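Here's a solo chain for you in structure tokens, the form predicted alone.
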Amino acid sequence: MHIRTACSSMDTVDAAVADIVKQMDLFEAEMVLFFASTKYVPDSVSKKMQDAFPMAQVFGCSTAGEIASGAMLNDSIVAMAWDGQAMKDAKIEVVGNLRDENSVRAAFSSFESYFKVSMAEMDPGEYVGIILVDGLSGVEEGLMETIGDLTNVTFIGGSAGDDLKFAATHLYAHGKSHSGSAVLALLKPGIGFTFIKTQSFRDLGKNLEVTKADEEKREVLEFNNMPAAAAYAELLGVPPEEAPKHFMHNPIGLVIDDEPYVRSPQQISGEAMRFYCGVKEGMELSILESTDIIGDTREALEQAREELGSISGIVNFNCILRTLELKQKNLAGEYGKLFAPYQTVGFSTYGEQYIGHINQTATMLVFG
């Protein structure tokens, strides 16, 4: 086995990291990716995880819930390790100034120097990127746009969470903790890989045009020339104060060729609606309705297994709103069990990255 996973819900950082090391049991890790609840002190968890795997490149982020093989968790640390056969090489960079595209260019220059090939010419079948971003930064769209302009290598990942406190999220790399930043990891796996993007919605045909927005804040002030919260509530047939109860089941989507690109509401602020994803004035959006997350995920996993022949590892970036919906419907256990046959780690995100910044999806990096 060239990929191994571990998880621990021990109370202290020292105990949890020791538990993970014990489960890895002499595994010679080339790279370790971990996701940790904010119950563990950020600087401490990053340092202890790096110290535990001194010969490996170690990175990760804070979460709004964790995913392990067969289970959805809270208040835990989950980790995946690759040996030298599964991961030929990897380079990890921290992007400090997320609003300056030169920060991304500097990270990419470092990748080019290390791998001795330009990012523009890199083979997307040979290299893959993982991106973890501060989930409260609000800059994911611009960041993914810059990456897409510079390379054909796919970067997939998630926006870090903080257990729904919305106070501060944390990125971990090289034994340190960072906020207001992103971690970019460029990987050269020794095994095949593919991607899953799955979401479960249908278009209700109820349209909302963004007639006034504060795009910088991802805030819609008016839909259809009405206060945003009132317009959304009216189309659902509920009072505005009850609208937040419908965010999970009835997000809003940009529908292109019958495929919804979800814009998930985060909260109502006065009469405005704040979103996890960018919204622009003039956008024509539709109210969506959630469908069968379990069935859609099962089907996506089967397709990935057919494509690769077999699956040796899955990294799952699953939207926090999907997680909350699964819990509300008492399906979290069933969702976790879908991953029981596979070495899996993941976390509940504040947004997902895959060719762009999206919401209410699960984006997964799957290894053959």
Partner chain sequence: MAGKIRQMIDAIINQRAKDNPMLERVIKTKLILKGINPNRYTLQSDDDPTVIGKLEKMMQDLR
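Okay, that was the form predicted alone. Show me the form predicted together with its partner chain next.
There are no partners or other molecules in what follows, just the one chain.
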């Protein structure tokens, strides 16, 4: 077994990290990725996880709930380790100033020096990136655009959470903790990999064109030349004041080749609608309706297994809104069990990344 996972809900950082080390059972880790509840003091958990795996590159972030093989957890640490055969090489960089694209360029320059190949020429079948970003930064779209402009390598990941406190999220790398930052990890796996992007929605065929937006604030002022909230409510056939009740069940999607890139409404602000994700003027969006998260996830996992032949590990970045919906429908246990056959870690995110920044989606990096 070249990938191993562990989880712990012990009360203190020391006890939880010791528990994880014990479960890893002298596994020779080349790289360790972990996700931790904010119950664990950020500086301490980052340092102690690195100290526990001194020969490995260790990184991770804070969460709004954790995912392990077979279970959705809270107040825990989950960790995945790769040996040198599963992970031939990896380089981890912290991006400090998220609004300055030169920060990404600096990280990429470091990757280029390390791997001796330019990011523009790097083979996306040989390399893959993981992005973990401050979930309260509100700048994920720009970050993903910059990354996407500079390379064909896929960066997949999630926005760090803080157990729904919305106070501060934390990124962990090299034994340190960071906020207002992103961690970029460029991996050269020794085994096959693929991606899952799954969201459980159908397109209702009700279209909203963004005719006026404040893109910096992620706010739509007008859809179809009407006040945004009124246009959304009208298409759903409900009074505007009832529109927020429909946000979780009826988000909006940019549908590309029948695949929705979900933009979740956050709140109505005057007559405008604010989103958890960027919306640009001219975008043609559709109102979506939620369907079956369990069935769709099962199918996506089966497809990935068929593509790879077998699955040796899954890193799951699952939107907190999906987690809340699963809990509301009493399906969190069933969702966790979908991952029981696989070595899995993941967390409930404040946003997901795959090609761009999206909401109400699970993005997964799957290893064969």
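Small disclaimer: the values here were computed from a predicted structure and weren't measured. So that the term is clear: the rigid core is the largest set of C-alpha atoms that superpose within 1.5 Å between two forms. Numbering follows the first chain given and starts at 1.
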Q.
Based on the rigid-body movement between these two forms, can you say which of G309, L235, T291, K88 lies at the hinge?
A. T291
